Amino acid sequence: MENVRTPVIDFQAKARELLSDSASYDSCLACGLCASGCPASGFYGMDPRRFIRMAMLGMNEELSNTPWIWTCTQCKRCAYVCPMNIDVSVLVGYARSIWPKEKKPQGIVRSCEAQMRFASTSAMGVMPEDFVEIVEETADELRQDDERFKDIKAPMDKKGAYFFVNQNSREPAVEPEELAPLWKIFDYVGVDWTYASKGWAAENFCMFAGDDMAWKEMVKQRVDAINELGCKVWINTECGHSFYTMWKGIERFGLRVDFEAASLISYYAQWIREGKLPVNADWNTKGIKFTIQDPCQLVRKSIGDPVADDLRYVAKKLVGAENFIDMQPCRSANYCCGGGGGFLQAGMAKQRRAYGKRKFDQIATTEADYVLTPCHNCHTQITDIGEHFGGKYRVVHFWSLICLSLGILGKNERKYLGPDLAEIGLQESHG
């Protein structure tokens, strides 16, 4: 692997390039700003600000061969503190496209060849058949353990639905189980909704691989199959960068689309207000404390402050508003946790448990029990900097707390929950 050679490009070039209209990499003020709020400063011995000098001095050589842009994560949160309006990730994502494939992380290449194996679209390799086959035994599965849900469907390919709907490959891969509270959340709603045999999967790390044909590629095959089914609306499972690859993949490559992309956050508030999901935090006697992990790709890249707004909406309606903690900075200010950027690929585990330590901290600050968080790669890297740094909290979906206010989470999906919320409303299910 160390004879094979990136390609030296002029980052400087590429710069004025990518130039956005409210930019200008010229008056970078050396102010630190970035470099003080990117949790990655310092490996490598770079960091954003460094990154944008050194790009200015023609220091290609250098760019072009650092690690440190796998460390990087991409969230923008330089972008967003910048008073220039710089942004250094368009740069990173410029630099993870030349690296040969042999230099580039392997988990994150073979997560993006497993993506491109069958049109699944699954980065866990779960194929459209052993897909079909899973929903269909943990929907008969439901329907045989809790009469409230005898006649429950997971509907496949229904044409004319209005939601489609995306699947995190976790699930079905690995915990079906988890799958069920979502059905039971529509199911209570009484949603229109599909999955689709081809293109369900939610995840896309042929991006933060910097392969934009075969990120197009994943795009299309589910916006292709989102097309033919004639849904009116798009949404995702409880997943932070399937979002941002999905609507911005559509907005960087031109596709036709025929639906609109929304965020399950905003649908979870619109419910609850409008009163199809009646939760409350009656449940929460104990006075347990929650706060909520801002999913960059979601809140900062994509929807902003209004999708954050909609979180803490949820979260106080579902645990009370007394019980909830935030995390400072947060929203759109908020650190990246360091679970992104395919960081959990990447085989960097010592860099990125120091990069989440940042995190941690914010987390120990709040003293919360549970971290609400509706990301995959957010869940798993809170969950690992907790236990690698000794922390005492747990991370939690949304909808597996919407279920337990509602009285309808089932025995067996209680997986997330500690010993505190394990056998609440267990009297009233039928699971």
Second form
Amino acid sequence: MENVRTPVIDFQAKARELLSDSASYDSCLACGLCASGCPASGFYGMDPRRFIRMAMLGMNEELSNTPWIWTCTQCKRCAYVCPMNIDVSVLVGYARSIWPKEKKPQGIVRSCEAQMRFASTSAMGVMPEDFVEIVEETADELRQDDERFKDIKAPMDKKGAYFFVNQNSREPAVEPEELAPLWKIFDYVGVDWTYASKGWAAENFCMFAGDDMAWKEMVKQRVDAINELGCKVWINTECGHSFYTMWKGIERFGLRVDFEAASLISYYAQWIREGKLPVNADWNTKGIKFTIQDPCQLVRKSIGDPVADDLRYVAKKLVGAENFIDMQPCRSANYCCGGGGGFLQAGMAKQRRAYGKRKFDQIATTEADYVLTPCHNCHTQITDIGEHFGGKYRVVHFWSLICLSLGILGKNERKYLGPDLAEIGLQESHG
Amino acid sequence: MKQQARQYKTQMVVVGSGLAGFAASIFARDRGITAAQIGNTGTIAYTTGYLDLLGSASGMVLDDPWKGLEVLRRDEPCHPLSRITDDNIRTSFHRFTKALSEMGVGYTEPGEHNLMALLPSGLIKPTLSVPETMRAGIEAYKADAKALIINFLGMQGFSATEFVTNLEPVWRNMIATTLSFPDMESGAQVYPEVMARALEVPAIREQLAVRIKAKLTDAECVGLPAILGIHKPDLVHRDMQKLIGVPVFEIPTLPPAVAGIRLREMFEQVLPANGLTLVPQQKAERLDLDDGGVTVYLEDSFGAVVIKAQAAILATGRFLSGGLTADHGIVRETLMDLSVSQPASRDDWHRQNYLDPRGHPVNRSGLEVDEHFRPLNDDGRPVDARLFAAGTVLAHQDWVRQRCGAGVAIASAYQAVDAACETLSTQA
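What about the form predicted in complex with its partner chain, after the form predicted alone?
Entire complex below, previous chain first.
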């Protein structure tokens, strides 16, 4: 494996080809705002500024071989703070694509390969028939266990449903009980939605693996599944990169679609504003404090501050404005937690945790008891760095708190909640 | 793919997110005008944090900027500051610095005299208002106080030894020392921004204070590169002073420095919470003026954004920020191809001597405006009654040489917003 050579590419020429028209590549002042604001600066003696300068100097051999590209999470914070709009992440994406498969971090490669194996596109290898069965069994249990949900449905392959809903594989694969809170929310609002047996999975590690063909194939399978059912809106649930990989993939590969891509967060906010989700913070009598991790893939790389505003609107309604503390920086300027870009799957735990130290400090400063985040990679990474650096916080999905606030969160749906929230709202539950 | 269109409608649109752009948005907010603002980082990230009104006029370094303005009005009547009354300049500075302090970065009250502020290389410059975290350094310099000046292992952009050596002739009582920053002791490059964020954590402040106290001996004050927090610098500053037991002051560092990052992050967070529609880190691609009003078009990674308003303020800056561009023969305005006042020919752009005290004519190129700060056509008439300009995109100033960058930005933004409000009220 060590003998496999990485092809050497002309990064300067690639940069001119890939960078957007608004980027002023020749005007890079080497000011270092990119490197200063990048948590991956320093690994393998690299940082975003060095990457650009080395490209300018024609150091293609070094750039083609540096493992730093797997510690960069492609979060685009460097581009966000660059006065010249230079985006190092697109060059990193290209560098990833030229590495021989054998040399790439195998965790990312295997996740992509798993996605390619079945029509479900699941990186955890959950097959279509497994998904259908797990959803049906979980729904059955819910109907039996709680009188209030005796008629609840988790529709599968329902043609013409308004919303097509994707699902991160983690729930069906390892914690199916975590599926139910979202269904309860849909049931509460009266949403016309469906899962699909094909193309339902959210995660897409093929993009992180630098495998364009596979990325395209994944997006195409999902697009076909949505088109086949004729849904109007594809809702991306609480998973960050799935949103970016989908809309960006559709644009990048020129796929034709008739649906709108939307984030579940925007709909949470809309339903609360419309009174369809009458959440409140009355349950938070102890003044438990919450903060938000803005997923880079959803906020900075996709919708921008409007969805960050929605996140805060929903959070404040759920926990009380006085119990919400923003971490700094936040919204579009937020730091990646270090769980993105396939870093969690790349087997580079030492660097990943060093990267995450900045996130840990941000959270520590807020003194929050809980971190709310609508992203599974953020969820896993922030939990891990909390344990590693001795934090006392917990990480929680929005769907758990929404159901908690509505008094419909079951006893077995509280694995991410601490003892302080374990009993809240249960007296109203029939479960 | 169908995407949700992002369209915004406000009374005013501000193009540019440097000091002038944010000042315009603040002044609009004060007047109850709804505003949208777009523009990428701009040079605000490069500031020392000092707000200069006027540091030099007709070759003199100014102790009294207000007297300097009299000289400027006599010698340079077309200078943007010459066209704004002292009252309006004072009001604009007071309101702007008050707004900064209220939003979370404390600034000193602008007074009658310039402050002699410290620069990273150990030089002194005249300025009107400084961040509270830097105030004690000015006082220590004036008093020739015994100071411990610290730099950090692995940090570029500030050398305590250079600072002390260059200032030695005028500030004798200084000692330079190097410390390692908690958790950043390897000797690898460390950035002021990272240290500043780390100091937002109380436990790290305590660790650093212990290291500083061990070096303190009989020093009466401590000078640090600007690293005392990003989001709550005044709190971090107060806490460090308490922990160390003597006055502490920040010295600006070379970019990437925290003083500008502080302002940028504060603006980006506080102003939208107060009603500003901010589209950060994007450049306007087109600005149309027609019967329907002003329409600004731009595109970000997620698609098109359209902003409709009834008045526009161009605060797009100069060459670095992209408000102006130059090829080998001519200087152009980039967004609307407005008329640019400039030397008659390329040969006249620069003087022979790079350090000529008169500066270079090309640095005074920019937009001509009328008394309402509306850009003018070649024929001397306003381009449009709804279009205004502010900041360093304006002609007849050399802000670097004259130390008047913030002065031009803040005072002209005030004047332009004032005029735009009149237009809006006429329309209403």
